[in-house]
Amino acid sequence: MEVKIEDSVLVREYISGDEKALSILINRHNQRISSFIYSKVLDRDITEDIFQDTFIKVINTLKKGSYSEEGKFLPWVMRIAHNLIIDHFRKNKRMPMFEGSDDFNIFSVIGDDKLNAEKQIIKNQIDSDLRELVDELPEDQREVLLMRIYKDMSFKEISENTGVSINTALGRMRYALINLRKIIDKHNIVLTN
């Protein structure tokens, strides 16, 4: 008979450096969290991406020491997943919000998504600048970032393609983003239009 280790003990072990403890937590709660996410987004790929992004946030919070242990690991992770689901819908504008008024204007709801010439030039310049910044990253971080952002691969696919664990791929993505921010700050670059 196998003894089930409490979530709080596994969290402390992970914070102390035991990577296997996080694997146990992920495997233990995988089905429940994935089912929750899928019930909201109804898409397997998006579910997998949100699940992975949830655990990136979990890892970052635990590594920063910002997690306050109250024996409520699963509800905390579910709240993170819930917030990421909301972010997903906002980003993809699948939750349109209208302000009610008597002088309704159809043009406030619909718009021309095509970029005008000026915006296209700015977008091209930002894309070019970003490609140069990405080239400054270490090879292993650059590889994961390109697969995730430009090839829209899940962390599972990245793991399979690079021959590293999902946790390693998550870590490389995290460090790639941290290093990109440092490079941007160092060069005083503004990547907005």
The other form holds:
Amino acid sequence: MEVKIEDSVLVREYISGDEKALSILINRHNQRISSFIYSKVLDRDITEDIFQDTFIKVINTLKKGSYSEEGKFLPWVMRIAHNLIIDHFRKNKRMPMFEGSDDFNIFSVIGDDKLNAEKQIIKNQIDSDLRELVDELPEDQREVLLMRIYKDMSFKEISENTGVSINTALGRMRYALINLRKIIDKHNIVLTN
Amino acid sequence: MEEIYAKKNETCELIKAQPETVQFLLNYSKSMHIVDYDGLKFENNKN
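What I would like now is the form predicted together with its partner chain, since the data block earlier showed the form predicted on its own; can you produce it?
Everything in the complex follows now, all chains and molecules, and the chain you saw is the first one.
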């Protein structure tokens, strides 16, 4: 007949250096503690993590000789597990985890709309190339285009500033764009991002 | 006939930690040593 060694005896043996005693203790209470944790967190992986952290605390406390609840090993371990479960829920409340699914990716909503470094460099290059092309335009067209695009002025404001009618300003803008396209085509310039 | 809306009790699921987790703990225990220095206790992991 197999004699069941009391927890308190195993704890004493473990503290005095018998590593096998810990193996018996863990295996003896594995199901009870794991099921207790699982009943609260309802996740197998989290259960494994909390089970592991619980026994790491148990090992550290026993090895340090700080354990003083002889005869109450299981309730003590359960209390450690219980505290770690509370820690787990507190941590998750502070930092709720959101998992996207296959048909919904969270980054499509919270994505950063800034250009990455490479695209920013390309954009800067295009902006500076375009500025040089604008300088090639006849003075009257260049003036209207700069006011409209770079200074964001309305055609009414442009007409007031240049002393020409709105229609003339509109016409100059139109020709400015046509001529820009001609220059781009003529020199086979590629402006893309 | 009256419908019973009582919530069905969830059956308690009995599970066990994986043997790998248990083995990890046993290895951790073997490698763990407490160094007592000047009344202070330091954890020392010989890994």
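Between two forms, the rigid core is defined as the largest C-alpha subset superposing within 1.5 Å. Residue numbers count along the first chain shown, from 1. For clarity, every value in this text was computed on a predicted model and none was experimentally measured.
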Q.
Relative to the superposed rigid core, does Arg142 relocate between these two forms - that is, does its Cα move 2 Å or more?
A. yes
